[in-house]
Amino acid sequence: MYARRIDLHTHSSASDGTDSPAALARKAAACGLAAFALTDHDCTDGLAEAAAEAARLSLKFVPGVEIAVRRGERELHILGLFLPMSSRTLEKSLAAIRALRDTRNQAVLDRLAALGMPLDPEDVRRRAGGKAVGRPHIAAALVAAGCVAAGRDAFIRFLGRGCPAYVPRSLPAPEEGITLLRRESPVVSLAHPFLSPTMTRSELDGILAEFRPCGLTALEAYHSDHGPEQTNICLELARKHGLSVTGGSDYHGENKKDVALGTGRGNVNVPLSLLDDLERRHCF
């Protein structure tokens, strides 16, 4: 059991996770989390289900979302936390982002077809279950078609950056994405900056200086892809720029089998005091 830990970065079957929102809430309660956030990609469809199950279990729930933005050649991810449970303005903006994703998905399918691996777009959408369709669902379709042995193989051979079927995403500019979330979220956090192995302290420092005036309020320091050095850099830079700190496992269920809810790869420990600080600074 996790003593008074929280997890503010998880995904459900509403985007590219494999657990339903309700099942995710049950897992969070079963493993002893004091609170968790659902932060599906470009989608809030799972929030109501997760919130209802969390309430039944007397578990603190934080509604959230994750979107991607582009700064030069670099793709960055932004979390919005403490979202309203329903917002027509936000949903309209997320629908526009998903439309860009759909265009990219079709381009990927076209490339796979040219490589002799035609897939049915409807089958890919069915595998997604929710509105947010992404490369993990295309990978699952490739496995089902017998083109690859596993989803990881699909990314290594065809779907990953630099591979034959890779197509870069059209993404909002950072100020556009941050402003979109800041209208709805008191906490807007730059997610897992060191997920990219080429990110440096100096570049991150510059990014935070640029994003802070746009409405960025937090930085995700604790993450499955952050080692102790990267976490410490994030904590130091959060203090420097007057940002709050967020953290989470980035749990995706079976789509990231090595990442456990609450503890990530065994290196994530987000204390409940962090949530207390977020609520004190931003949510009253």
Ligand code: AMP
Given for the second form:
Amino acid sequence: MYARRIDLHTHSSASDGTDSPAALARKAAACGLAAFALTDHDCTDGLAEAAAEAARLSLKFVPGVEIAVRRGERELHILGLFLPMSSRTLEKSLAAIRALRDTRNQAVLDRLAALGMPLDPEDVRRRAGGKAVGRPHIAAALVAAGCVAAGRDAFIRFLGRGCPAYVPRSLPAPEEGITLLRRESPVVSLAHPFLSPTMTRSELDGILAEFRPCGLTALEAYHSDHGPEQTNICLELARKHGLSVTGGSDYHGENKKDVALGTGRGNVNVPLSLLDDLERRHCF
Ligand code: AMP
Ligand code: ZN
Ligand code: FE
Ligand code: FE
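So that was the form predicted alone. Now I'd like the form predicted in complex with the named molecule, please.
Below is the entire complex, every chain and molecule, led by the chain shown above.
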């Protein structure tokens, strides 16, 4: 008998994933997961639908969200897990974050227009489907307009950092972002610290020393973009800083074809016991 897996980091069509929240729950059940978290970017709109479908399938569901913060030059991502199903304060904070997203998206569209690629903002919004609109949706609009062959090319040529239509997003400071999640959720986890190839053990050590007093309670050790060495550094630093450990695939459906729900790139295997540890440690 193999240990059952969980996945505490996934995205639905409420942000930049391609599966509806209900379809995601069905896929989670079909691939044998014991539990999964929905952690859409800046948006909790998918939680109710995912929770209802998970309940129907007797699958444990963890309501979550992923936000970004800026620390110096770095954009870091933070997961709030075990959120209440609805919270007016959190919704207000997320709406403010999304408004900054919208301002940035318009600046990107202005640059693309200046480069000879005018896109209709309404078309981009429609492609997003939900409230959290971002570069993947602009990339899809560029593909549809015939400006690039694939979404990846849109990032390489126009939308990626340092490219002609790149505009940085205004992001909350770490303390602000951590605080707004911590008010609502017992588990606030620094997501995929090694997604950036320039992250080092010592920089991460410093980040955790700074974030822990702000209310960070966990570190995402298992992730599609972490190799065994990076996962081990995370496990070691989580222990050092008294943080819990979380993990997930960061599944985005067709928008990240090489990342599978539950298993990532074949390198993610988060045991159900991790969920028990979180529940015991944070008493909920
Ligand atoms: P945004 O939140 O609007 O800044 O867009 C960030 C999202 O764009 C990420 O969550 C990824 O899904 C996607 N993304 C970022 N960089 C790339 C890239 N180089 N190629 C493809 N997708 C990317
Ligand atoms: Zn995403
Ligand atoms: Fe992320
Ligand atoms: Fe994510």
